[in-house]
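Only one chain comes next, encoded as structure tokens, the form predicted alone.
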Amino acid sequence: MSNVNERIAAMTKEHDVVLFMKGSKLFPQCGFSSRAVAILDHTGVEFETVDVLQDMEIREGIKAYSDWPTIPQLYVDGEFVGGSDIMMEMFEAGELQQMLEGKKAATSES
């Protein structure tokens, strides 16, 4: 395993859900990853945020991580879900709520 998917490996499992996103939560930088923090927030689930164009290494490194070619990309416990459609798909189906069930809320902080 190449320093970079270790990297992303404890990124993965250092926190119950992350999305690895352009731009912050709290400033998303394309259209995509502001959609996915818009499906999570009305989630209520916490999650953690990795920018991925603060560190190129990141950005090419999780497109092969998790064998998906495009950004934003959702892990939860360690597991690639998907990208945004894919997110927006399971939150209609209320898919995503369930797999996010028991999942730390979010705070008003966060």
Second form
Amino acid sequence: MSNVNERIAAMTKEHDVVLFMKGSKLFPQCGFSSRAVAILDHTGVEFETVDVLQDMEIREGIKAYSDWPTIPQLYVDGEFVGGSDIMMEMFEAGELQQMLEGKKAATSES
Amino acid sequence: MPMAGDDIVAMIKAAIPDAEVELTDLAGDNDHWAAVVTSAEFEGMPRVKQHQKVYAALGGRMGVELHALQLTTKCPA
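Output block for the form predicted in complex with the partner chain, input the form predicted alone:
In what comes next, the whole complex appears, and the chain from above leads the way.
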């Protein structure tokens, strides 16, 4: 395994729910990333984000890691779940909520 | 450079012959597309695999020339 794969694997294992995205939770830099954050916010789960724009190695490496050509990418329990379209389909079907059930709820900051 | 809608449909159909492709130009700029792809080949496949199959049909152009494709995959009813 190459170094970048190890780094990505470590990130997906460190947190139950990780979103690799363009920009940050507060300032998504692309519509698809923004949609992915909105969906996760709706589930009320605690999630970590990784801004791929800050790390070229991750930005390219993540595509090979998951065999998936686009960002955002959601990982739950170290497993690749999909991009924003799959997240939306799963959310509408209630499957995403089911998958995230039992995960730590986000702490309200307001 | 953006990818023409006809090319997107043709590439998907070339790789998935029974596919029905419904393509919508989301922003009217020939660059932001929504596609609904229906094929019997998706039967029993996890969603990630279904989408990967469509991306594979686009031969590596997804995420490069083809910047934005909102994708929905379905099995025929």
